[in-house]
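Take a look at this one chain, the form predicted on its own, written out in structure tokens.
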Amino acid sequence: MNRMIKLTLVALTAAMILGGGSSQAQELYLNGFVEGLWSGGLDDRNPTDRDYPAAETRLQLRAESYGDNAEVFAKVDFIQDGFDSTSYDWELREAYLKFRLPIDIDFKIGRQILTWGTGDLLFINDVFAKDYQSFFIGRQDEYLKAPQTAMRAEWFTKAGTFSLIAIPDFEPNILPTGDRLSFYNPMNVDIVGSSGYMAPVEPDNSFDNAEIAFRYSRSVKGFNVAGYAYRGFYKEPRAVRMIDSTTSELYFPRLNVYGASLRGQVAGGILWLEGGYYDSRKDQYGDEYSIENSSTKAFIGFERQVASDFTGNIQFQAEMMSSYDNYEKSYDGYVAMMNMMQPGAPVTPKTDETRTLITSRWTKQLASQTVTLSLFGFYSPSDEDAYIRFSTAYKYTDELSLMVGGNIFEGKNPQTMFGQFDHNDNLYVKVNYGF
């Protein structure tokens, strides 16, 4: 458990005993979930340790004090995980204090999930942490977002509202490690288990590493508009670095990142546009392979009812790399290096400069809302892979329900984004009981 959640558990144990204490004693409310997850692999060829990624039971306890002026909220996940062996683990996924000063200020303190942007599943803005592993074995939507511990401050003013996010802490995306899911490892040049994992070398805990994130958004003509700022870190291992002739590392490197967006009701749906600027600190003239680039992001979004108890979504993004001539004189250089020093081994691909990438969401409900029936697809025409999300939810009373669903991927190169993920197919169940 590192310092930050540490601080956070005592001042929220603080802050109930004072609460608890004071003539005004605000209620305490709990509940929660039970839930079984068992997912199973569809492709033999797959190198993980296990053609399982998911054997669990879970177990959420949340609890929440607040009154006018402030609120105490803790959400605690304790897990029996059968994956490798019968394991009993515990995750703080949220413990946060949230008060408001007289100035129209709020503030939220500890342990939390940050979210921002208007993207369906496509993040430009949303510079927070996720847990794809999570989202690609079959577990709740909500473990996609990771938790960080922070201090988050909005100002309500009639200019608007101005957000800012200190994270003291960095916090990577938690990716695929070979265990339960395979990965593309450009140093092997393939598709990799557990025994070509490489853990990445993450930023020191320091002042000057802190990350912090700015957004003003408020409402024009019925359309919610936002801008954006962060400065921090990529959350994957953009980069690579020699220790020495036969040694190197991954790590994480510099990134600033500048955004607006756009959310809105149009003909009859909801239009939403988001884009940025990635400004790779480390690289700012993309001449170091090594180093992620920079790049411009942008994505178009439109969603409507198309039936009774039937939406649908259509989503459109491009990438553009900066300084791509420059990627191509240093990736040339790679590539002789590479010939000189082990003639024949094979290179890790060059990247295109353009990434377009096309996402589609259809739910549908049935049977008076007791049975849901979804399916997500991703598919990139210039990376020519795809990712296909499905499930079918049945609510057997308001506490009971059941789901079967599935991760399907794609691709024809295993150095692109889903291409990576190509054996990592797998079917789900969960059983959830809510309390």
Given for the second form:
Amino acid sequence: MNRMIKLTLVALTAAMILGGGSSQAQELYLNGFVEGLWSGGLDDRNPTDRDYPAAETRLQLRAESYGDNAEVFAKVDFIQDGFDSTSYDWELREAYLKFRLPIDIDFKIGRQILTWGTGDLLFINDVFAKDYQSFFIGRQDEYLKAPQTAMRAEWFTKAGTFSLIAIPDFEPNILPTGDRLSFYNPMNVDIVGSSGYMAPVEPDNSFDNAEIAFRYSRSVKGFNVAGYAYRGFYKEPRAVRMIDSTTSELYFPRLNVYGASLRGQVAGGILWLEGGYYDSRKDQYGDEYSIENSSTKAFIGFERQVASDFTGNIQFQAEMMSSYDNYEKSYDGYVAMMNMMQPGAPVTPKTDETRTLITSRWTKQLASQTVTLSLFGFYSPSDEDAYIRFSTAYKYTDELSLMVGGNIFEGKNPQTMFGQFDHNDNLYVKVNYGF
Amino acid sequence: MKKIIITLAIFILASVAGYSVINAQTDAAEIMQKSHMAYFYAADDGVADVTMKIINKKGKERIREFTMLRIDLVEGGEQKYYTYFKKPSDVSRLTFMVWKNPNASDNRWIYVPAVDLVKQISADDKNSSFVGSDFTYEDVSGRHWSEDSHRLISESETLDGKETYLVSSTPVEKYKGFAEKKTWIDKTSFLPLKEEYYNDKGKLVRVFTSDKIETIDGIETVTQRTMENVKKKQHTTIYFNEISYNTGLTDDIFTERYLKTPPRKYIK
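Based on the form predicted on its own presented above, generate the structure block for the form predicted in complex with the partner chain.
Full assembly next; the chain just shown is listed first.
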């Protein structure tokens, strides 16, 4: 946190210097919201610490100041967590300096939300940190994107836009830890609460461990076409290693991603297509059971308005593991080893070579767009699991809004993406006052 | 002989009548074209600070504040619009861009700052409400005059002391926005003073009025306009607080770069 504060101060100072030459008086714009969120679990069998995944009050403050060629922006959340004994926390979600060089390069430096790619809640080339815990318990959709401290440079040319992002400190995805949400632990071969949670070990902060992401994008015949490259780490602990003969630790293995996307107008709607190759650098042959194999992923989506204020979309995603033969062999080796250590004990099932996923979103607005009904469904035919998000939001005034919604998980098996969250079904109520 | 004379007389009368119908149609189309140009294509570009008030039947008021930039690439044709939202708080800093193609579907992009996401969005339905108001996207950026056939109903109506042309327009292709539109057009400025929208049952559904006209940089401009939804008993008034024309806006401002970082020279 200390580091972030320093960064903010540097950004603010730089902005004042940069903005100093501007003819306008520097004004500070302030706004934000207060929000109460109560989320209740629907399943008594859930092995979590909390019966209700969220009971919190949040104050968000946003401050902005700008000159002709530079701007500073900060967004801070103060959270009062009402679970058990009341506790307080804060999070610096954004604190950046944006400035422009005369050679058509825009810089954005500091704490920021990073996004690219074409999917609707599906990500291939967007390798930036996500907060799935927030996403699953009813917080606003924007909380799915976790902030990162980064430097972004974008160079705008006639031949296209070149974007380069450097992230010095690795930040992982925020996943269920058993406290608010239960999850599947392959060691336990079961869905676990916080007792089954093992904190993964993050890569050291070193120059070589900095994440680098690159994108080139341009418009071709009305379509936005982009190519991507990334060098960094899996954002989820997809590997395990032994530290001594009895203890092991989870870690984030090396990952490179290469991909491309396309998005544009087709048949009165929007069509998008994205693909990428996940190159697991430390398991090139896929024969290392303890490290995730490389894989190829692609999705296609289409969205259109079906009536006034009524929009629907559908996406189809497929994901294929590389070197599946080697994975099977290494899996068999793992099973043999486990049988030797604990004869007869259950072993986590083998992963399929191909995973398929269908998603669909439907949004209907009513009463002059003051009421929004939203439904988003994920269904995987290969994993036989599903996840449904639904909500109804009502804007009572421009400032005051009320939302009720829910997250429902279903799965035939506990080891699948959504199946592991089967006990986490929840309903929530949210009241928001913006100012 | 008598028969011939009668036939001839009928023929002449019919031709005259037919000619005047055609003439009235071309006149009406020309008036609508001039009106469209005066209202949607004033100068080569424009910057406006806008306040929008949506007032429902209970008198409850919702307010949107935004800055709108416009550039005309082809007079009467291609245009680009850029909107930067200031209020309400939940949409502040959000930007929105439209590339208007009168002969094809528009392109629309939205930038959501909270997730740093630029997204091209579906623009098929030009008849949907603009930010929850009684104005549609089409009311904001204009429906091309060639999409309707026009008929001059009267040249002698006055509205608020102004002489007007009264034109009736019907969509060439079936359109859910309206079945008939009546427009009162000021004879000197060619600005629309009033519009009435009727549905396919001939029922009045929406009424547009130009509430205030001011001369800005030598151009007559509607600076306050209202759209009333008759059925919902709700109306929306748009106030143009500050307008400037021919500001020197360039085409490159209407791109992803400026969607992400607003051009502060124009947007305060």
